[in-house]
Every structure is written in structure tokens, then in C-alpha cells.
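What follows is a single chain, given as C-alpha cells, in the form predicted on its own.
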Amino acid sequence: MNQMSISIKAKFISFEGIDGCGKSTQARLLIERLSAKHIKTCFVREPGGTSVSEEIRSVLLKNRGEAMSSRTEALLMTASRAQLTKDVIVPALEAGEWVIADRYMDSTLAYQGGGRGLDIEWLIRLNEFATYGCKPDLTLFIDVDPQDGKKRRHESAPDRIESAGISFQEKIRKQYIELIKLFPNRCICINGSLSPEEINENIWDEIKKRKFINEK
């Protein structure tokens, strides 16, 4: 039998892309995975993730009659951001431990962004400031289509960001492809049109390529 020999270096990954595109699933099925050769791990969630960071969420996602600015979405997402950064990921990764986002910083420059149209410069440099410029060691974008996003959603009750329709998602989708080529040595696509589980193995083969687990 194969023996594997693995690396205790903390690893920071994060999973991004549109509403539905099923990131939340490969991040649950990664954190099996690593588990199952005892890699300790700590799963986060954007928007939230903390107590003050959960109060910006409902802020966040509460449908309302009043409209919210743009730039005050940017800023209570950074700023439930750097609360998370500090409280929970930096703690983890100082711990050994590997972290599973589930959306991080570039969630902002996709959404904030490409979606409604706030400098992607300027997102970069608040992401910094919020983010005590901790950033992933890889970034997985779940790329699928919008129209199929949606079908997989079923929410009988969209929340404000959800509610934006299919156009906003495809400005988010473009933006995220953008980032691919502006962060090329951490952002990579991966095909969510995929099964889950061949999904998963290619997520997983990433990181072996990577050299993050060392498989002998």
C-alpha cells in the first residue's frame, strides 16, 4: 500500500463564483477529503463568520425598500471581512490549520466590481487594508453558466444580492474570468458543468500539482 507523506504547512483556499455555481459543495467535499488524511481544518463563510461579522451579513443580504450604495455594500463587506480575517483565519492558519473559504476577497472585486461597477483599483486596495493582506495560496472559481446557476439555486426567497437578476450574475462571471488573468499564479477556473465528483478530483489534482500534499 502507497504511504502518503504530508505537508503540515497551513494552506489558505478559497472558493468563489456566481450564485449557485456549486462552490459551497466542493469546499464541504475538500474539507472531507482532507480530514480523511487527518489535515486539520477550518471552514469560513462570506458574509460572516463571526458575531459582528453575522450582524453586517443580515444588513447585507436583508431585502429592504431603501436602496443600498454601492459603496456602503463594498464597505460592510471588507469590513465583515477584516473581522473574520482577524478573529478566525489568521488564528487558524498561525495554528497550522488549512483554510476552506467559502468566498473571500475577491467575492468584492466580482461582485462590487464587475457587478456594480465600483473601480476594481480601488477594491484591491481596500481588500488589503480589510484583509491585513492575508491572501489565499489558491483561489478555485466555480465557472458556470448563469441560466444554470439559477435552476440550482430553488429559493422560494432570493435575499437582496440573489434578487439583482441574471444580467448582474453575468457581469460577476465575467469579472471573476478578469481576475483569472490578473492573478494567474492563484486564481484558476474550474469547470462546474461538471458531476461533483469530478469536480472534486480535479480540485484535488490541483493541489497535488501544486505540491500543497505530497503523495509518495
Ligand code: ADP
The other form holds:
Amino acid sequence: MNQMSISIKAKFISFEGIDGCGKSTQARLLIERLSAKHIKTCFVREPGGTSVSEEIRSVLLKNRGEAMSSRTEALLMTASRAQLTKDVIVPALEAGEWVIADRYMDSTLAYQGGGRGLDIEWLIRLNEFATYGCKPDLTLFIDVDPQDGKKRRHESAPDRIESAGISFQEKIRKQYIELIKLFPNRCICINGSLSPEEINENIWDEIKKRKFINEK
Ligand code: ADP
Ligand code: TYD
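Now that the form predicted on its own has been shown, please provide the structure of the form predicted in complex with adenosine-5'-diphosphate.
First the chain shown before, then all remaining chains and molecules of the complex.
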């Protein structure tokens, strides 16, 4: 299959940020708000979301003795994305459902690019291949200080990527800030240090500003 050409009325919104920034909370609050307006939504979380992608997720996040190469990591993240895009995201958009994604292609640019040091241009091309050219209409980068992200995370054992530490999260945050400069029409920075309700309000304002929904 080549790049998919789909006529989309439904919107595709992705949430991005470092570990523990509060993305999942914001994705949930946005879905509740859209549902109250009778807008059908489809929630996806990466890596994962199809049986193939969930198997890839367990390979990616398992702590094991041997190190995984950064290129392997990038290829597995994007392999999971290709399956999710083809099997879930594109069909949902075609059915008129808004897709709300807890991470998508920018996570690969931030983590495998900024974090692991892989070439961003290569990763952009890899993402184009994996996503069939299907890009979010809006990407919300929930920005928090890495120390706050760490505090917010659950007490449970960190997965392989979370184990990489604060300096790794700093590099990822820096890369997200670069991505906003690189893709200013699609990506925006949202202050993640506010309360969940205040953040949700600011996100709703951005959605209204773009006329994704009609509301005064
Ligand atoms: P992520 O999906 O980015 O890992 P979560 O939404 O799961 O983050 O939030 C991580 C933790 O922080 C959860 O315990 C959540 O209740 C809490 N949390 C989320 N948003 C906020 C916020 N704005 N202020 C304080 N705590 C928050
Ligand atoms: P997850 O437990 O889903 O974390 P979070 O709640 O922070 O999203 O684990 C996903 C991990 O995988 C997270 O540390 C980010 C990382 N990741 C990448 O490194 N590259 C990617 O392309 C994606 C989608 C995730």
C-alpha cells in the first residue's frame, strides 16, 4: 500500500511529552469533553494497540540484560506504528471518528532522535513510511520539568526506557521543543505544570481556535 489518500472530516489529535507528563490524563479529559458533544472518538496508545503492536510493545519495554540497539528500537517503534495506523487509525478516521493518540510519530523523533541521538531526517522518513503519510491535525506537547514527570510517575518498577534517567528525559524534552519549531502548524506546547482541569481548558481553547468544533 502506498500513502493513503483519505478524505478526513474527523480530526486526529496526538498527545506527546516526557514520561509522566500527564498525557494520558489529558487524553481522557479531552475524550470526555468530545463525547459530551456526541463526537465519536477512538483512543490509541503507542507502542501498542493491535495484537502485533502489543507483542512489539512487550519486546520494547522489557528490561533485559543485553542492551537494545537504538536502530532496533526505532524500527520496532515504527513497526508497531505501521500496524496501528493501517488497522486502527485510518479506518477510524474514515468512519468519522476522531482519533486521540497517547503518543505517535513525534515520540520516535524525540526519544530515538533527541534521546538516543539517531539522525532526525532518517527518522522523519521512517515515520513517513510507517504512517502511510497519515499525520495528526494537531499535536499537543504537554511540557513538564523532568523532575516533576518523575514525581508524577507511579511507584511501580520503571520500564526499560523509563530506566534511562533524568538526563535522558532532559534530552527528549529539548527535542520536543525543537519539533515545535520544525512543525509550527501542527505542534503546540501546553504548560503541563497546571492542574489537570486548567490544562484541559487550555487544550479545549486551542481546539476551538482551530475551528475543529463549533462552539462559542
Ligand atoms: P503520562 O501518560 O504522561 O505518563 P499520566 O496522565 O498517566 O501521565 O499521569 C501521571 C501521574 O500524574 C498520574 O498519577 C496522574 O494522576 C498525575 N497527573 C496527571 N496530570 C497531572 C497534573 N496536571 N498535575 C498533577 N498530577 C498530574
Ligand atoms: P508507556 O508505559 O506507554 O509510557 P508513557 O505512559 O510515558 O507513554 O511506555 C512507552 C515508552 O516508550 C515511553 O518511555 C516512551 C517510549 N517511546 C519511544 O521511545 N519511542 C516511540 O516512538 C514511542 C511511541 C514511545
